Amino acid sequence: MRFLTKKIEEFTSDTIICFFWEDYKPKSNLFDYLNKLSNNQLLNQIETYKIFKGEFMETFKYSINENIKVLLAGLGKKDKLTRRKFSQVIANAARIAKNMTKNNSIGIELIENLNECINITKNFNKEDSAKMSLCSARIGLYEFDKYLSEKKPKIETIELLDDNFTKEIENAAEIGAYTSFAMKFTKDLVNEQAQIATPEYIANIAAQIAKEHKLEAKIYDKNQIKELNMNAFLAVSQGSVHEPKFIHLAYKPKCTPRKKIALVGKGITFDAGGMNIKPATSMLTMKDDMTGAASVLGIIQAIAKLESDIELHVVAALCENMTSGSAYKQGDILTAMNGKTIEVDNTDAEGRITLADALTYCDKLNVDEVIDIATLTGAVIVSLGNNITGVMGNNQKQIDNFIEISKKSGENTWQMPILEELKDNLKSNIADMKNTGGRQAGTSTAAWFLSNFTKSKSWLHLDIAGTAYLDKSNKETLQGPTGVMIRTLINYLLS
């Protein structure tokens, strides 16, 4: 797909999507442009038959000739709009355009400063239009046809159009196209089926990656995971016929960094529950267990793409959870990378017991950051529901941080409490502590477990089991997964 920027009057799409406030007349360079096209019907149809009103996620079609379509996309009342509900408006309307073109191409109107919606975060401008609008369409687009012997035309082009674009908003709108594409990239994994999707098949895509984008690649095999003392990795993985991957990649900028993160991905490529398997309804989508992983790789091939100056590292233990004659079991003591021991209580509480060792692993890379992305616990879901993403960690300056930029990326997340008294709940007669802890408190609980296997001053833990896929479609994105939490990840890193 190509993202391009354009004045308004040399669009070559033939449907251009222009947005409208409820209850307001309409008022932009795009609209008088298509306005005048049309012989002033555009506006005529609008107020004489009252037919568009600007409501929230309202649209109205109209045809302006045989080569011109527009989509009008209402944005709601100014007092209502936040950057998460622009982001519903704008893949929607993509969704719908992508019906009316015919030749494969949507215009979308990058709209004006929005400051003076008190809802949509403070600072809103073009730059942050430019980016949103690329990504959003494409999330509104997003389809995976591989294995559908019928495939539906794909748009190839997007352009965004405006009379004045500077510097600033060419940059940000080249950010909304990179994390668009480091999206795709992760749904396209996560939807692909697990029989393909095996460790050694990941770490392969690892090892593309890296040789593409020029990157510092180590991809570990069983061997050499095992000399690597990550015995709580190997545990989980051994019930499966796939051998277990453990892959490290690496961008250092051409100039000295500003910053050194670690991003570490939860990498399950399927999660039957081990010998606590796990009902065959909850195994239906458990391909996705792998999506932090997935999503690292997405997003360093952004940062890698847009040249930035901090130093990242991804990090993912690849395994399969299965149950065999040689899975581990219930009542396992295992002794993790860094010599804590870890009874194990429960194996489908397997992920944790992969990214104790990941994480351990980041100790040695001397980031000023770790963060780690996970479908870590159904917990989370009884919590916060399947649009918001639980947000933890150690460090509340950079916990408050990450939370402000998700809400500027249009994502949703909340905190939630590591507390000591959860190390209770963990409690072992017979090793430093079990991987879980009962009903009460799980994803806090998890994520107190998780802090035992990190040094870092500035850790941060995002629990994405419910976010990271949906069962139904919602306002913005299709049914299955959704490279949450991506968005705001770069958004992050290069802020």
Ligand code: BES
The other form holds:
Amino acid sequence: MRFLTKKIEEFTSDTIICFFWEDYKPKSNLFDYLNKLSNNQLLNQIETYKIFKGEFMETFKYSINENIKVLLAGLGKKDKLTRRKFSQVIANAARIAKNMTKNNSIGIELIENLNECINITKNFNKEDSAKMSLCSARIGLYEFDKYLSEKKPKIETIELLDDNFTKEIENAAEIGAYTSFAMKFTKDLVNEQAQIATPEYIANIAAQIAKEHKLEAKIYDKNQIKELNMNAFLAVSQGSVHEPKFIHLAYKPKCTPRKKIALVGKGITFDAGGMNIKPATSMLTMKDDMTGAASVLGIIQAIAKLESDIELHVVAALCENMTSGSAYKQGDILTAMNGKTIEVDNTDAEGRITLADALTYCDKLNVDEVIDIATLTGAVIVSLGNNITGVMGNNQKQIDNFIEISKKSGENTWQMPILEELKDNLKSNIADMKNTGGRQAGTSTAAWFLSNFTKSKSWLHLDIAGTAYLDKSNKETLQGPTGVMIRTLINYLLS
Ligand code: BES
Ligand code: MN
Ligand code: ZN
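Beyond the form predicted alone, can we have the form predicted together with the ligand?
After this comes the whole thing, all chains and molecules, with the earlier chain placed first.
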């Protein structure tokens, strides 16, 4: 897919998305231009017949002639709009426009400064607009047709339309475009079936990415993982016929890095639950349990393409959690890479065990911050549902900053507590800790467990178990993987 910035009168797309406010008279330059092309029929239709008011998510299709179709996309009332809602409007409009275009090309209005919308996180300018329009349109257009015998039509070009493109707006559009590539990459990898997307398959993709983007790469096989003393991670992997892989890619800027960050992604390529086997309905979508790993691999490509001035390490412990004669068992006592011992209380709480060693590995990287992203607990779905990601960590400043950037990126996050008292939930009599406690505070307890395996003073943990994969479409994303937190993380890294 190509992304272009064009002057209003120069568009070549046959389908143009133009935004429209409810209860707000002055229309945009693009609207005026399209209206003129229609000999005032566009405005006339709306005003005479009152068939379209511009309510939030409302759309109106109008054909100017054989070659130009307009899709008006309602933004609702100015004081009600948020960045998230703006993203939903764009994604939805792009999906509709996809069925209207005949030349596989759609144009999108670059919306004006939205600072007067009081519920939009402040300083929404044309840069934000360019970034979000490209990214959210691609979210709306995403479909996975690899295994369909009849392929879906593809949009080849998205044109952003405005009369005054500055260098800054072009740069922002570029960030939006690479962010959308990262999201598409991640969603494709998550959609891939687990019998194909094995640890080895993902490690090979990581190696290819490293080659293509000239990244430093370390890919450890089973024996090397043993040499690193990652015995907790190894235990989780031992029930599978697929051998584990541990991957570490690093992007280093040409200049002295402005900051150094490590991203860790949970990389369970299939979570059957192990000997504590999951019921069939819970296992159904467990190929998505490597979403964290897929996300960090997407993100590092965007950061490299944008030639960011930060140093970025991405790390993932890849394995399958299976039930078999060689699988790890309840009651096993594992010695993690940092020497702490873990009594296995439940083999289905495997993510935290693999992350323990991945986090310890990051202690040696000499980075300023460590962020992990993981489909970690079913409990976060109970607390926050499918549209809010749980954020935890050990540095309140970092947490506040991250949450602020998530709002600006159009994503929902909510902080969950990590309190010292949670320790009691995981008390073991024969090891330093158990890997699970009771039913209480599952998300926070898992985070407390993880906190034992990092020395970082700025460690942030994202629990995306509820948000990574949708069983039912929402306003923005269709059923399936969402690419959640990729936008926020890229904006956070660039900030
Ligand atoms: N991968 C799951 C968490 C999950 C659940 C992700 C639902 C996406 C949707 C994780 O490994 C898991 O099984 N967690 C257990 C922990 C429990 C045994 C303490 C859970 O949440 O049920
Ligand atoms: Mn599990
Ligand atoms: Zn899992």
